[in-house]
Amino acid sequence: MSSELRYTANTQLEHLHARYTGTGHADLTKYDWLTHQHRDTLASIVGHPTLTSFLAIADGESIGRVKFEMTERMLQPCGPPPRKDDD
């Protein structure tokens, strides 16, 4: 019974992180989840007019400008990626 519910464990994690490509897996470095988490955030704002039009009233901008920078910064929202060590 224990290796069942193993695997069925093992198939619903598989699942989750095919769904939400944001949820992380063991070798994820820690820019990727940041840059996941970014990401995530800046498309909510973008998705919910109402988050884009506060920002839009705070900065002194038009929504439209608001929109593009928002979207502009998800290219690379924690900077470039950070050197990697090939030792």
The other form holds:
Amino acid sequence: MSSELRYTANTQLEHLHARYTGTGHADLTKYDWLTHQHRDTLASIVGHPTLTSFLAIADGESIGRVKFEMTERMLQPCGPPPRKDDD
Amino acid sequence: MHLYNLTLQPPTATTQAIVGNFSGARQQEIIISHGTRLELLRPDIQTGKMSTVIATDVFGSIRTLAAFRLTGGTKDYAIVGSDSGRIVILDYDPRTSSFVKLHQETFGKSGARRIVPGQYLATDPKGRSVMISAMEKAKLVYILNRDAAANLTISSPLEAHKNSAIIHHIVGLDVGFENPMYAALEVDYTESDQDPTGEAFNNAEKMLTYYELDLGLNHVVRKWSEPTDPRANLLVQVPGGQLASSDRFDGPSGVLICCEDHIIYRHMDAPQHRIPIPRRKHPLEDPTRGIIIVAAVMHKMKGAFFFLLQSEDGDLYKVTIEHEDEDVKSVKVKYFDTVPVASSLCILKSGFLFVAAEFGNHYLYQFQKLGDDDDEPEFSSTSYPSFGMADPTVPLPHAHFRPRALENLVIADEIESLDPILDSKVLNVLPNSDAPQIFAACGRGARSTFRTLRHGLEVEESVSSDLPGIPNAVWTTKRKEDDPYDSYIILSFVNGTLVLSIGETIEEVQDTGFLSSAPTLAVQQIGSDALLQVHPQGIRHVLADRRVNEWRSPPGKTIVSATTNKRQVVVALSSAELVYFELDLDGQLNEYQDRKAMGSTVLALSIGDVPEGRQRTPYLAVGCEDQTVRIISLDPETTLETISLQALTAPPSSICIADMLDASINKTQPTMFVNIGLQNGVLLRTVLDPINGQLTDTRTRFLGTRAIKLIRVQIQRNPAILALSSRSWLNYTHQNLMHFTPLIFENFDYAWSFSAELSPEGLIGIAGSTLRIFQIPKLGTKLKQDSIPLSYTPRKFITHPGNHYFYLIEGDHRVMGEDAANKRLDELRRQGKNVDDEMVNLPPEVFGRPKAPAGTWASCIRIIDPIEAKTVALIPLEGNEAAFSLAVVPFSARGGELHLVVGTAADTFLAPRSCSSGFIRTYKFTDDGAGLEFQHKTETDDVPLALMAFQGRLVAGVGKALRIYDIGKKKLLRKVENKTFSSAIVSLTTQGSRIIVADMQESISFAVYKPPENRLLIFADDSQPRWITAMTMVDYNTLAAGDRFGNVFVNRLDSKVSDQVDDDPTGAGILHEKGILMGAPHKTKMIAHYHVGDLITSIHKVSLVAGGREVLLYTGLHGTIGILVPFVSKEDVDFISTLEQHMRTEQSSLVGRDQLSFRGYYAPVKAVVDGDLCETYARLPGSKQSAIAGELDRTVGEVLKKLEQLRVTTSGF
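Mind giving me the form predicted together with its partner chain, seeing as the form predicted on its own was just shown?
Whole complex next, starting from this chain.
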């Protein structure tokens, strides 16, 4: 959703990106992509009861704890963003 | 290949439970979600037992449920949030006993996605609106109302989105009749996503945000947002609002925020109160580990309310709030009781607590008291400075309690649940059983069990007594028509009859009017107060005043068979004549003037009960030696005329006409069934047309090896049929559908209903010279479970080729092994610390074990005798080692001597997977397999997750490497290795020199071992990445597997490739072939795919009925047991697939998910027909049934017969 999008002919695109969180675009960085992937995966794990049970059994935690930790991890699943090379 | 998927045991895990008056009656019911199934349970307040009212598959994944009631209403509705991208409001219709979809509003894409709502639901306590939320950003509010005709209406959605906010939980606030408000726990990630220093992430605040629905403006506003504890995970509604009639406030309103270690009371513009979550003072507990609340329930009583919160250890806390109007004075918490960790708690107004356990059996508890005046320590917010909020960043000092046995609750009922099934085997080890049993390793932690599942109904015996001789039949009878209970037991012996009277004791009586010097053929309570005995020489009609009218059989002829009901008697003479009697209005038994000559010896007779309000039943069924059954009219106009005839394949041994309700045939009226038992053990069930007396819709079933005896009995005041052969079966109606299930009990020679004060719904049976009185307590269940307790979560188990023992490995993460725990305790004692022995010795199956840090393991190897149902030996693993795999290997280097090989690892961490060292332990069998002798252990560099015997050696999947080991003196010796697997090998199977390898993330590879060059080569793999959890070979080139996302699929290798690889002696050809798609040179083809909806944990190719077809049986983590049946003909495939298509249009999913897209969740469903959907055909209304049957060019009966046949011939269920 960088500035150049704003000047392209497809002005609706930015609106769509804002609406559908997690959608990729041409200038997506590796970090952003990975973060989106992880957030999607974590949300999917919390949303599927069999997967939370599976993880809870493997890890020896309660399902409630697994859901909580997964949701917590959505905040920053892949560590802090890389430093931007200032131009 | 085309497969038919059939669920034998639907999932039993409960992901959520809600309580409400769903049927609109005064009684409360519970709706539970089994993930893909909804079940309505009704607790019986008197007995405290739960019974299932209805259970339906929803063909979608249920993520959340909520109950709500419109203002002033008396009936609760259920709202479902699922993966369908729709919100659905369900109404339970008690008349048809089904869920009705009232509203279905689409708001987004299907699938459990991050920003599509469906994860959380919150309702306004006054039933005016509902909020449905996603994991991130999206929140929608729907307004609920009534229209003029008092129907429920739903508005279009109002958005309450917040960009880049992760939502932890939402709850509806209780604000009385002010504008509805919702509270949400949100974290914004915008800043942490931008800040490379990580500062913003560390300072990220968790916000408690109030959203207000302005009913006047039809608009949602963010009313208030304040940071709260960063480790908050759950919100609980606090009662509030003012009653219109009084000025009194129900409560202070606001929320309880459950955080790690703390509970905070919070409301807009009100001081906060913070209390610690009390914790156990276990010497081995890690004091730095926080505890969170995983389940909560609020209960309102007249003028008071309290909360029960449950920690992840299973401890229940009672939280109370002291308030004056809207001002909170204090928040108090105290320990209440310990119950299994729940996914949901429900409190019923009748004083019960339903605990839907997250794993294992569910429980219904009854409240004995509310913990009001005991000496449990109570922690109040007033004892901390500023109500515990002096410095919110600093945790409050730990509060402690002592866990103890239940004091406030008592168990009222237990609902068996297989969840989770972690491994299973199917085989027949029990003596005297003709069908295989399913052995399942179930449960988690200290509540784990090893269960034996047998197809059949559980029988509860109440009396067993020996008789002087061997009787050949038994009856019970009342004395008068309106007696509540039976008075006599009549036993017929070869040369006499014994009459016992039922009273305080059961004793012999003489003066009953029955003839005791001859055997008895039939006994009947006839007319209003008379008794009837049929014996070979005649019929005795014993009147109420003990006078006896006797009809004597003609000289030289005897009675060979008889059938009776309240008004009619038919006997067959040895001369193949039928004599018909009817009771007249004066209570006299009159013989019909003519006798009917049958022309062939009569073997069996039956008439049905007299229909309500009628004089007689119009049909008699006669089975003759010439292998026919004739239906003969008893109508006064056409008495003893033959109406219809059915030819049989063997002489009949018994016939039984019964009127039973089967909703698949007739929804409202019982259907008249003629059941014909043949001498070769086959049962025919035909429908007798009540209008013209024709026999239609014949279904056959093989019951056992003995000639069948059929007896009409009463089960729960409904007619049922007991069919006795080499197994005893019960045919009964449950939830309006017919069931046919074997009884798991001794075989009976004869049986009858038995009703006495102590056992009003019993049955009486004779087996040899023993008389048994028994009940069938759990109607509707198909699998009887017997369990053996285990110590830790079972991981895998195997059988031994030479004996009947099972070898099982157990392991628990974050639990200290017994040996390590004892060492630690000794150390503590040496340090002079006070070790509380009472805490240490708490039974772990109730209280669990203290949580240890990650990387700590407790594990053992167990030998189980499944016949005796007990543990034979237990070998604990020490040194923080945990077992992950095992195999029985006949090492050819030791002359084929069998060894048990166990793959273990020490100090294992799960993510990322690591261990200090993996080991392969080798044991010798001692005492015929009842013991193990340790030989040696071999170190490996990674966790050995899969082991298998292969050509007299061992194949091991050690992390990414596939290796072949041979046995040595001190160690296993590595012979050959292939390290090209991508993540970790989880499962192995073999045939010939082919080894099939399942990778954790990269599906299945075909490998081959070429001995001349000692090469282990991969020659084929899958083109799809699959996270395999279980697999089995179907044939040399085909395999079936299940993956972590609930799919089951079949892959096949091209037979040309297979031949080519087998013909290559050294494997040089494969070695030099070019790989395709960064993998092996050949790819397998997917030939079937299906989404089960449960994570597959094991899959087997077995035959479930003696002489039946082989099917694929799978078990799922949530307790599903299902089979995949291969179709035998193209016609069947066409027929059933067309039926499935019609069912898809007729039967729309209750959560609004499209059945086809659900079954094709991750990949389009291929070559598998959904049998669960097809079987709902039986529940469709009659008009729809016949419309579909018409489209298929069949009759309704034919469709139902086909469906039943598919189920019965392959599974016997």
